[in-house]
Every structure is written in C-alpha cells, then in structure tokens.
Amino acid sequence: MVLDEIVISKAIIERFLEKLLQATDVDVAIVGGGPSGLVAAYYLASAGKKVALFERKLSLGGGMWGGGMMFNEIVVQDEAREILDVFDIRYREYQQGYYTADAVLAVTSICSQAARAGASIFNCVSVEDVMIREGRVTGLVINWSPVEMAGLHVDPLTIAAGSVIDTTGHATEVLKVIERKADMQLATPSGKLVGERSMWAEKAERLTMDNTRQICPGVYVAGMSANAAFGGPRMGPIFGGMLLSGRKVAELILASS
C-alpha cells in the first residue's frame, strides 16, 4: 500500500467536520476538560444525552495532570473512592480515609471512558461568549484558542445547547462572560461572582458538592468553578470533590430533563 498525503488530509478534515457538525446542537455543552467536566460528560453521555466538551488547552485533565506541584500523584478521600472504581483507576490506601492514584492514569482513564460513552471532545477551543434567548443561556460562542491567544480578529461559530456546564476551574470563564455581558443574576447571595478563597481542603471539598448546582437559567456550575462562583476556598491536590461534583451535576441535569 502506498500512502497518499492528500488522502490523509482529506480523512482528517472530513471526519472532524462530521464531528463538529454533530456538535452544533447538543443536549449539554461542557466548558472545561478537567476532572469534573470529564466525569460529567461520561455520566451524561452514558445516559444517552448528546454531549460536547470544549477545552481551551491542547491537553485535557486540568490540574489533575500535575498532582501536587508536579508530583503526579493525586489524593482521593474515602467518600469518592467509588468514582475511581467506576473508571477502573488503580489506587492504594495511604492511611485510613486517604487513597492515592497515579494522576496520568486517572486523567487518561476518565477521558477515555467519557469518549467511549459517546461524548464529543474538542480541544484547543475557547468559549468567548454565550447566546441568550428570553432570559436563558441557550448556547455557546466558540473560537480556536490560538486565534484568541494571537489576538486575531476572526469571527466565531455558535453551538446550541439545552444546558451548559461551567467547569473551567478557578477562572469561571463562562460565568465571567455572563456577568460582564448579560442582564442576568447569578444564584449567589449578591447575584454576582463571589470569587475563590484561600485553601482549606476540608471546607472546600464539602462546599464543592454544596455549590454544584444551576447558577442561572441554562447554566450549571461544577468543580472548582462552583467554589469560585460562590466564594468557597480552594482545595489543593485532593480530587474527590471534583469527581463527585461531576457526577452530581450530571444527575441534576438528568433529573431536570
């Protein structure tokens, strides 16, 4: 067999366009490919929802890739160990209630399972705006991350979504767009983003779950975005709350549909 570079190029272009066209109208659009976003994508796609996940970076996994200070091990507390079992991630008990897992294995396992469940995952894509109709967020406005990074004036494309999940972590990127550009109140005491507080793992892990919810019509918040939105502290390299938050937001959306 003689390989033809043009055939290779055409295959990539045609197959990617098929995937992108399918993602222009989805049940759920997830912004952010960290652990909570990927877990949510897995559960939603497994339940038959049409899911597209958009990650601005080349790689997925968010802060989980680096573990703690680039020591690529993560810690998961006892309450979230069942999520590791769901994704067949090997772990070891460190001491009672604390379990460690290889960060790279954890990220790749969750990402693989989400894709196998049917979620469409797009990397190098940034969300620069949202669509709002009759007081509800109804979709996303996307562009290539390199376009954003280079400051090029290139018009974006749009994605229609029944629900949007902001799992962009500390940055709360989708919510910042809504706060800046839309006449819409968030479900925080002030109606605005509160902002992340200093590290307190015990409190942060609990509040990550408490704060995982619908934050405005059409938009849910999960993972570290939830704590940053409602003023919770950061939790550092313990990831149980992130994993459980991803499952919880999926359950909330499924229960509402």
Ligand code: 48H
The other form holds:
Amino acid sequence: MVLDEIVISKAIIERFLEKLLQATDVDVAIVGGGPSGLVAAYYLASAGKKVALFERKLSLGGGMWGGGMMFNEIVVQDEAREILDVFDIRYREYQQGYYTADAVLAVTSICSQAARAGASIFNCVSVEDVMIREGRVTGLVINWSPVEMAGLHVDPLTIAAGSVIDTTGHATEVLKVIERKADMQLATPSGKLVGERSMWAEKAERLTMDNTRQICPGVYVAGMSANAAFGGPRMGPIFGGMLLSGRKVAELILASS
Ligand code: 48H
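Previous: the form predicted alone; requested now: the form predicted together with the ligand:
The next block holds the full complex; its first chain is the one shown before.
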C-alpha cells in the first residue's frame, strides 16, 4: 500500500468536522477537562446524553497529573473509593479510610472511559463567553486556545447546549464571564462569586458536594469551581470530592431532564 499524505489530511479534516458539527447542539456542554468534568462527561454520556467537553490545554486531566507538588500519586477517601472501581483504577490502602492511586493511571482511565462512553472531547479549545436567551445560558462561545494565547483578533464560534457545567477548577471561568457580562444573579448569598478560601481538607471535601449544584439558569458548577463559587475552602491533593462532584452534577442534570 502506498500512503498518500493528501488522503491522510482529508481524513482528519472530514472526521474532525463531523465531530465538531455534531457538537454544535448538545444536551450538555462541559467546560474544563479536569477530573470533575471528565467524570461528569462519563456519567452523562453513559446515560445517553449528547455531551461535548471543551478543554483549553492540549492534554486532559487538569490538576490530577501532578498529584501533590508533582508527586504523582493521589489520595482518595473511603466515600469515593467506589468511583475508582467504576473507572478500574487500581488503588492501595494507606491507612484506614485513605487510599492512594497512581495519578497517571487515574487520569488516563477516566479520560478513556469518558471517550468510550461517547462524550465528544475537544482539546485545545477555550470557552471565552456564553450565549444567553431570556435569562438563561443557552450555549457556549468557543475559540482555539492558540488564538487566545497569541492574542489574535479572530472571532469565535458558538454551540448550543441544554445545560452547561463549569468545571474550570480554581478559575471559575464561565461564572466570571456571566458575572461580568450578564445581568444574572448566581445562587450564592450575595448573587456574586464568593471566591475560594484557604486549605481545610475535611470541610472542603464536604462542601464540594453541597456546592455542586445549579448556580444560575442553564449552568451547573462542579469540582473546585463549585467551592470557589460558593466560598468553600481548598482541599489540597485529595481527589475524592472531585470524583463525587462529577458524578453528582451528572445525576442532577439527569434528574432534571
Ligand atoms: C476550556 C478551561 C477553561 C476555559 C479552565 O483544575 P481542574 O483539574 O478542575 P477540577 O475541579 O476537576 O479538579 C480540581 C483539582 O485538579 C484541583 O485543582 C484540586 C483538587 N485542588 C485542590 C487545591 O487545594 O489546590 O481542571 C480544570 C480544567 C483545566 O484543565 C483547565 O485548563 C480547563 O479546566 N479550563 N477549558 N475553556 N475557559 N478554563
């Protein structure tokens, strides 16, 4: 067989465009491919929802690759151990209630399962704005991350979504855009973003679950972004809350549709 570079190029272009066209109108659009976003993508796609996930970076996995201070092991508490089993991630008990897993195995397993479940995953794509109709967020405004990084003046494209999930981590990027540009109250006591507090693992892990919820019409918040939105503390390199939050947001959206 003689390989033809033009066939290779056409195959990539056509197949990618099919995927992108499919993603112009989805049930759920997820912003951020860290652990909470990927877990949400897995559960939603497994339940038959049309899901697109947009990640700014070339690689998925967010803050999970680096474990704690680049020691690439993660800690997961008892409550979230069952999620490690769902994704077939090997773990070891460290002491009662504390389990460790290899961060690379954890990220790759969750990514793989989310993609196999049918979520369309777009890396190198940044969400820069939202679309709003009659007081509800109805879609996302996306652009190539290299366009954003180079500061090029290139207009974005738009996708429609039944629900949007902000899983952008510490940055709460979708919520920041909504606060800045839209006349919309968030479901916090002040109606505004509260901001993340200092480290307190026990409280943070509990609050991550409480804070995983709908935050304004059309938008849910999960993972680290949920704590930052509602003023919860950070938890450091324990990842059970991120996994459980990803599952909870999927359950909330499935229950509402
Ligand atoms: C596209 C975007 C955009 C955008 C950001 O930070 P993450 O890993 O998020 P979580 O919440 O799933 O997990 C948090 C965890 O990794 C963590 O940081 C913990 C537990 N910290 C505790 C502590 O004390 O510090 O992933 C978010 C992803 C990243 O990959 C970003 O690149 C991406 O979102 N992202 N993607 N468009 N506008 N903004």
